[in-house]
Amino acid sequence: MVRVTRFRFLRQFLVGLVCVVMIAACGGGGDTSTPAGDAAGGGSDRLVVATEPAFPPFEFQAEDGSLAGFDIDLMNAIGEAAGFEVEFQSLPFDGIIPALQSNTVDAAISGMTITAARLETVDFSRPYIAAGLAIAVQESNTDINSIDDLEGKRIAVQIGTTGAETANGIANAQVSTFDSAPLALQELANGNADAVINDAPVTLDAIASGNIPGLKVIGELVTEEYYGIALPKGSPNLERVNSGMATIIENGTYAEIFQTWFGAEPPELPEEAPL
């Protein structure tokens, strides 16, 4: 069991995941090749929002092919509050920032951590959820109890994530990258990796749901992070997104969405992510 005394939210989050069966709520729209609403200027009534739907419970594809998850519900609520329509476009995670840089999408919500390096190429909204990196191992593993025990080990990660960056900094580690977090966790379950470094909420959800059995989270969180909605540098939509988020936080919609997906009361969020 992961110890989360440093972070009240993740303690609540873990309790919620263990006690609550996640309900796959239908979200809006799938892939689209329509040019981004803001590509030719600002103030569009439709924003094309990139996401990688392989990151439950934040974004995933429901059985009927629609998009579902916390991020999907949150972005739709922000759009409704701020007066714009959301059109989702599914992209690989490592292709999202290039799409923002080329203005082929207007924004992205995909469990993306706000980092100083990413802020050099894109802008971020105010933080919309708190998270952190956790280490997962097989239930039978007693050798790995902290990040210090990963030296020289086989580590599976999702490509382009802060988990991958952390793994690449571990001495003599054999790092394998995968297109999604579930694929990395499955590699661990199959015995082809010794550990996975991945965002704690997603890892805990995969374990609690039973979709990938035989795994556990060990030790304290490796990092404490915040997710944000990414936009192109200088986007005129940044203020609109932040305004919509402020509205749904104030009117209780944010708390309702959080309760639906995580079975807990949301924590207070900072105006800016500490870096």
Given for the second form:
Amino acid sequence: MVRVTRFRFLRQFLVGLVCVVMIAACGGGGDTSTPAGDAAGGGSDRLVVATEPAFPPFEFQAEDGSLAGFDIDLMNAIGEAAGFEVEFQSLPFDGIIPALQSNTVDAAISGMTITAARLETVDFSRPYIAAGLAIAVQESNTDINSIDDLEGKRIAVQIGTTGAETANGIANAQVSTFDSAPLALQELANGNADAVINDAPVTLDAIASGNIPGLKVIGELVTEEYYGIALPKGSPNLERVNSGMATIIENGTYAEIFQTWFGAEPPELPEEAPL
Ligand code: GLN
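Having seen the form predicted on its own, could you now give me the structure of the form predicted in complex with glutamine?
Time for the whole complex; same chain goes first.
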């Protein structure tokens, strides 16, 4: 079995994307005179940003306990460019949207897919990376080769995710939910599930890093998804976040962060996530 590396995944993954607009060309840039809203952490200079830190390489706890990952670096860089400090707050993934709705946090960066359903309750920044769902099975498995083969199977997923939603739509599947993606993958490794539906970059990272042995990803991506930074509906901070993102795309910081975590040039992205 060919070992899937992070780089190989990216090549596969980036080549498959149909992109229309250069991300660098999307930025309006410029300052915004919009004042900050009621930042939960107090004041316009600091935004409390929720994240569920068990989703490497996007967010995870480093050995010293600090937060690390692509999303963490990206959010800090956006804050620096837009003139606000970032205070991360760890929350379970399925608690993030309720926290945004109650204004307990000012924003969230957590590998969160921009979906039509979520847009009814929260706002999203422009897309900051493309991802998509992949199906993982045990390395020895030969009978699951596409999503159609998952009918009636035991599928482990992370609660509240697009992977969970996809699994729930599969006829007769027995779906078990876990608080984090690594726990769902471990269930598969233990033989208590037949498959996991999860974000491809995270599953591939778990396999490539050797954290969860004995698994493979099958076939093609099940979906193509775009991650965005989520904010409470109508948040005055949306423009600041988008403007900070435009700045770091223009000045090369985004590309540097992308290189650090994915070892490649950033791909082109659409200005808006296709829904
Ligand atoms: N991208 C998936 C979603 O938004 C999973 C996110 C996550 O688990 N952090 O539902």
